[in-house]
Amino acid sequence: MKKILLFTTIFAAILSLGFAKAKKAPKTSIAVFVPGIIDDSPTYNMLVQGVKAAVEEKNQGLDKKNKLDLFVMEAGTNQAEWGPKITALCAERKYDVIISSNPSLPDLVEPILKAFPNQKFILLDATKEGNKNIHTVCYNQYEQSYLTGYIGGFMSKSHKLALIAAQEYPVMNNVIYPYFEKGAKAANSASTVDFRIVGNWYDASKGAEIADAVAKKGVDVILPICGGASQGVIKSAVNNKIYVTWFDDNGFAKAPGTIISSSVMEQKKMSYNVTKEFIEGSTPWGSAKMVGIKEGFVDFVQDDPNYIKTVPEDIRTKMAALLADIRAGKVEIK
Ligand code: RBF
């Protein structure tokens, strides 16, 4: 009887063995969670773009069975779907690491990493510190929106501006809405920005229909951060004649004449760094980074011809004087 049971638990440890094998791939394999669409968001943009460059760079050396594996899932709009989307993917047992960018995701991903202890997670655009299986990378967007609001202020006629945001957020109603506002009036005393939602990240017609309202009681320079209603909020200020000032990549393109200013972040660049950095094994699990100007992730474009352009000399140089500070140390933006 003995004999028997030991041999049923040698068989079922075979087997488990077996199972836990199956289930993990022996090569590595990498998850990037898009919260969102990838059209129209810089943001998921850049990120998807590089870790698709680090890894392919790895690849490049490596034999087909040794390649990596990427899997992009772009998890949409819908917000209550995310938990649900992340919570599948650390199912399949599969990857060895999920990278993503967003603010709102350590919350989302902390309670899940109770059921799978073993999941490590990658976010950007987002601050966790001290969870052993979270990295994050957060860009200094403190710097990001007062550069943006200096702009604005310049350029207002009005000393009108408005800030059109998706949805509300702590860092949009603690960083990006004040120091935007900080940053207008520290170009002109006078400046005020009036702050509208669009209640989603998606709709171009209402973007346009708040674009057109701000319009209508005078305001000339608008900060859209809503994803692809930004494409409404364009379309109304060039119909306006009033000025779009651009966030996270370059926008100059998008609408010259009217886009008057792209203050980014280097989220392709960090994106690679991050998945490099996995695949060497050197990610720092736990701790949490903030970039900015001084460290290359943030930066307001100033030679491109669009900008050169739209923006008249004097203005330019105002901006370039406040980079060069903060570069320098001289200024600091908090
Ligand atoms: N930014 C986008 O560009 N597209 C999005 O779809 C998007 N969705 C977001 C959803 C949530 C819940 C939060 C908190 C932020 C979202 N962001 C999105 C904003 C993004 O994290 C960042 O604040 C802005 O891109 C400005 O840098």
Given for the second form:
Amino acid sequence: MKKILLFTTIFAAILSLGFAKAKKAPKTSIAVFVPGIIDDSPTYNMLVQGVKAAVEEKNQGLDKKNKLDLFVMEAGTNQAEWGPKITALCAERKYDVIISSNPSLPDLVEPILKAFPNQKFILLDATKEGNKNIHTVCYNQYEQSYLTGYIGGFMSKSHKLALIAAQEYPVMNNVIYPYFEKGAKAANSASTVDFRIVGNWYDASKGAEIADAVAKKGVDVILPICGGASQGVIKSAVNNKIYVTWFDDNGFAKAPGTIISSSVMEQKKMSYNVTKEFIEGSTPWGSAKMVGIKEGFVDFVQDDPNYIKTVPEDIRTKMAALLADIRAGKVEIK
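So that was the form predicted in complex with ligand RBF. Now I'd like the form predicted alone, please.
So it's only the chain below, everything else dropped.
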């Protein structure tokens, strides 16, 4: 009887050790997928900075064996290569989460998840709800687009504006383009918007070619959302002496006197927040979150000297009033 009790006690002890080992949290490994080139994109630069800050904060005081691993992949500007490169990351089966930022990524990663059903993704500047492996955070591009169109409508002398996009995708077609137009018409009901597509996120020559073409048709304000191709749009705008409105970061220094506005998003702060949530185990998987001006993640630059110098005071006053009303909840852009 004593032998049986001893065996039972030893077996229970071994079993409990096994359970304790099983319950021990594994070392966390995070990958950042950059769908572009970090140095060419403030948005991707901020993405990487925020994730790194959260990881470094967590690693403080931990010994080397327990520190979180972080891997950053620059995928380049050829979108045809993004899918295979994400697939390769998933195939390594060592990253607990892949964090990235681009509106086109939810549609890209969903088919990949069929082959890797345990992989988790956190995608910023994107929207996808209902997939238990994906959490997205979208900046309020209704507000960004409307504000950008609003100042464009005031600044255009021809009442002809253009939006030059890298490609068509749901947020572009259903939010950015229509709300840019809506803002322009709110400033001046005669405003029209010419919508053009580059076909990729990198071709500056094609961006310049399209900008030249719309300038010849009388367009005098352009919103470029086309990655590296935007540099061609800016060059064309300078040459044609027309204006550019800018998205996602402070772009005034890129072409003083040509760029008339910058709507910015706090990508670094958000990428830090979502990484910290993941580390703490509180990521709301399957949900899509939107943040905007009231939450402090979208803003419109008003204090840059180039803005003050380029945009007349009466228009700056109207922009300040609208922004204050949105922040106070008196106006909702929808």
